[in-house]
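Only one chain is given next, in structure tokens, and it is the form predicted on its own.
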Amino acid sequence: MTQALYRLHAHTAATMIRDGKLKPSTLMQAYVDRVAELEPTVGAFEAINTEAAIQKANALDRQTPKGLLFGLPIGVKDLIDTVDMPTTYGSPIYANHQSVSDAVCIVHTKAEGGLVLGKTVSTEFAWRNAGKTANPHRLKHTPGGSSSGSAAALAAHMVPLAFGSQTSSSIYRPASFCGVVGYKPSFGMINRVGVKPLADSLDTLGTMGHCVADVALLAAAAGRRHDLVLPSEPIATHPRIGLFRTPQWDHASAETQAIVLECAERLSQSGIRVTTVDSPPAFESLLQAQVTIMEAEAAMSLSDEYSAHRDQCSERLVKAIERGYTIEIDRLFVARNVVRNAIAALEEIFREVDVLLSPPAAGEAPEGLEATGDPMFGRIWSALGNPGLTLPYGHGATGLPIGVLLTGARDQDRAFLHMAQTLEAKLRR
């Protein structure tokens, strides 16, 4: 029984464990002899103590259960503070840095019961160079970035549900690379005190799982809103679904467009009503001008790192910055008029439609573990600053994960959620 454990869903186990089922100990043992076959070449974690873990989980065994996630392991993010482990950011410059506080969404979690297993990796300050972590699909191929140790440590059921974040594509890329749920909340919903900033404007806690369930479990958790639990089985919802060609659709891979077109198909055989929905004229410029935000807020929130440590820094980073620090004024004001003016048009949209579908990335994941792939097809709806959600669904050309994206209204999560909810169970294959 032990050895698959490591296989259920978190609300699954949240439920047995409430229920007196199955003990906290026994479901962090399952986790912790699962990363110790499977770490040695997945390299999902940057710090990890199961000691640690395993005597919580014990003294969790002689409490009575309360709390969301009551006895769960959970991944953080490298880039989000934790008092008891090293937070180092997914750089040299803070190997070993040792937080005062946990960030306020890990207070959260802990209060909820959730008990943090270890930090996953991240890309340099999420932003640039790409970690060791593999792709467990296939381990010469990336797992994504800059999630890429959550990603990867929930494709190798190495944690039941992590922290991600994103300020481009860094949620939907790794969880379509890895075949699993990832999920950006809309702008600002769970807190960000405690996490490094890199572009204050676009940066966004989200979640990771293995299904819907599970990443609105931790989401209610860490963003103190339990309205977004979710029922085991989705309830009734008729949600109108737009076939959402971006911009970018073109750069998708043959593959990947036609999962997109497939999922589509199977919802309206399914009886789900679906339209397409073409790109409006506000959308053409979209890309670059978060493109040119990013770069602008990332130079200056990492300034220090650049002026007083830019030995230790990768030189794709120094570069990086240093664009940043040419963007005058009046083009960053340009810059987010575009995206004001393409966040009304995307309001029009969603009068007729509830939830848009399009692609998380170009196609499956490439091979070399130097880059975690090309973040486009994500940096719109980070700018936008919906709620959007990556589920599972095809496999490309060589066998990897193909994931498709699911957009929502800005700040109607809950019913997003739910709607999502829905989609996944009649995709189900």
Contents of the next structure:
Number of protein chains: 2
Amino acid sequence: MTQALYRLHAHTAATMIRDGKLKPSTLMQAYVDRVAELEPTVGAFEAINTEAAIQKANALDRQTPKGLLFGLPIGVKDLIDTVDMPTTYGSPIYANHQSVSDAVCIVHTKAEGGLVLGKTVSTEFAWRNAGKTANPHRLKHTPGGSSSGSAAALAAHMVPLAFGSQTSSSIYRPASFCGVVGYKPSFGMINRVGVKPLADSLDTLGTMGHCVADVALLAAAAGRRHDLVLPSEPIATHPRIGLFRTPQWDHASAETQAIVLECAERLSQSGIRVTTVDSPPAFESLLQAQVTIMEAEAAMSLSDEYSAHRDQCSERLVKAIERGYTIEIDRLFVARNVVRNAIAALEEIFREVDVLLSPPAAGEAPEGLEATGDPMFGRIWSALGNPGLTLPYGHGATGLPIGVLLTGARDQDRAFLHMAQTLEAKLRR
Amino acid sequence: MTQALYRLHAHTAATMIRDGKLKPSTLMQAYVDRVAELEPTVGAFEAINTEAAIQKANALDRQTPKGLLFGLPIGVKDLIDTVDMPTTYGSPIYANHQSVSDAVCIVHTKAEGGLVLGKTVSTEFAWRNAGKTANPHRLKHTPGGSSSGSAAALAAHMVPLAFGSQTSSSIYRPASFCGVVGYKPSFGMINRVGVKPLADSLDTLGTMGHCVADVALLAAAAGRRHDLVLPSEPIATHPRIGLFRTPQWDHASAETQAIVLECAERLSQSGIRVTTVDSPPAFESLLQAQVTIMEAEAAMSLSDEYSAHRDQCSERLVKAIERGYTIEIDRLFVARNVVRNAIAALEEIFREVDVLLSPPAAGEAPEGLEATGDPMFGRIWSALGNPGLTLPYGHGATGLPIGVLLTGARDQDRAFLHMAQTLEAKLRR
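Now that you have shown the form predicted on its own, what about the form predicted together with another copy of the chain?
Next comes the full complex, this chain leading.
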């Protein structure tokens, strides 16, 4: 084999294991070696137990492969409870916290043979205060947040698959910054029990990997949705693409804009129907509506921490919670109404197109590890609840990754993933 | 004072404490005595710490009253985490479970001066498997479920206020069976963090007490919604009432039907506009849709318990979870679509009326403590997310309480509570 094992796509490794061509322990060892090499500089993990992971992989060596994820190492965002590893939620308040049960997504991941290698760094309660993680592509730059560790661990090939979660842009932004695929399923698709809540009407569990088939595989397992498993090569789909600049377009860097337009052009030249879709009026105040909903809900969600452990909350978090508490209920209702109207407008759009193409982030990962970049481009999609997926595509002015964002119709994840796999193949360089 | 202290409405007791006419410790002692007398036969509590409650009340005696609930004893459904008392979720799996933080509703309850007297019995994970609680009105009859202990503790005047939660009919049914007021706020109104999830798109936290002003008071505190506090006497409102039989009408007992019709008649005679509202076609399969959504979501939510502790789950629970796992995703989507259509139809109805009047349960509390009665009449409202409130009104053939259900427009809880208070006064016997 000429390719390093740790570069295998997860679905390929899973097939090799199933076919007896690869042992779980061999695969796990490749990632454990990789962790030993890169984790000291990247800092993607909050907790890691390589010994236990190798033991579990050894045990699988002696079993007949079964389950979607048999023998695959998995990174788990440290916002997600695990019964055999601590969960800090990115906060010193929970530095010694050990949950008594696995989150539902982890129960199903384990039932499918997945092996949790470690807990990946989350920002503080998945909000804005950054963790320790660096962008593997350039260590002085942020990996993005809040699923910082998952994106970085993938970019450094320390795991082949990882969980993320998104309330504003916490899957799309780090995936784009780190050059990996980040999938946010439809709101509610993967059960959230055992995931520390931030904003009840926005929090969405998702998956990250190196290709569409991989993120689909982990989502299929975690969500008990075997119908989401993709073939290794796409079956022919003919998605109608809408080039959708979003109201935030002018905030995207020149390279980001160019990359989205280039994608549209390439798809058009490959025979895909591409039309331009204007942002509907209902979208105008959607970003602000998401901010209002998130701040109001998140302040409530973190009431215990604010009330009982304020000295262990970052100043940034305390200020955000206090801002949230001041939001009048009528303002919250106005914001929710904006979202409802935008959802209705978007449903009309999805009668004419199947996939919207837009930027997942403003540009490259900014320099500095204190902040995680602007979540602006993810916010509207988190509020709307549509499935979406970032694909790495090009590079910015300084050479860091830039992605494109595909968005599908709500609850149509199966069809969307098939179309995304088609588009991924057409956009392959 | 001729009236026993434990019969005071919570908002009256709160006013007396604020005015220096009642000491928190005196009030608490009245309830603690009541618990000593009645708890052995009623069995409303899963855990109770009278000593700690008295100590806390004593401490409040020395403070200047502040907060909506200053010195009021509160019963907390044992589905809700408390940092200073165990939380079992109604399951032997969690017999020794001590959460590390308070649920958000408890943080705010305590911040308003409320004193948690005990944890009230919940059915197993708030589903159907009954706890030990008896109906104080007749001990061989169920108090209803899943908020069994809260309803029974109120009916026995062992607390003046209690928390409940509803996924199908777990506030409406026990409130009706026990002759108390049960308030289910709009979906999402009271933050659910720290409450064991059952079905993410249905679970609703609510409050129970002896009058509309009381349930509003606890909701105002728990939800940080001070605008929900009601005056002690209603201000004049002129709600337009819709007599709404629901598609389940034929399953209601003759007395239940007669009581709902009598209420409509009395309101009409008091000058309130009452019209009959037909159940829209979208409601026809709504009950079944709620069952589908609940079973599918609840099975997922309880995956860890099912997978790791099946031997400690009731047979009834295991069967329900297994039924939930078999629900195909397309069937779930159809069910969600039914709910969406019914919500749209209901919005049209609420252009013409302000409050719908319907039965909260099929009839009186059935005999036997093994089951908690049929949740049929609550299901549709849990799926729709509208605020609603049961008022005790009459009695059934055997003399047990029967209530009526008022339902308001979604997210209009403030206006709804004011109207409910008007109607409560008009229906007073």
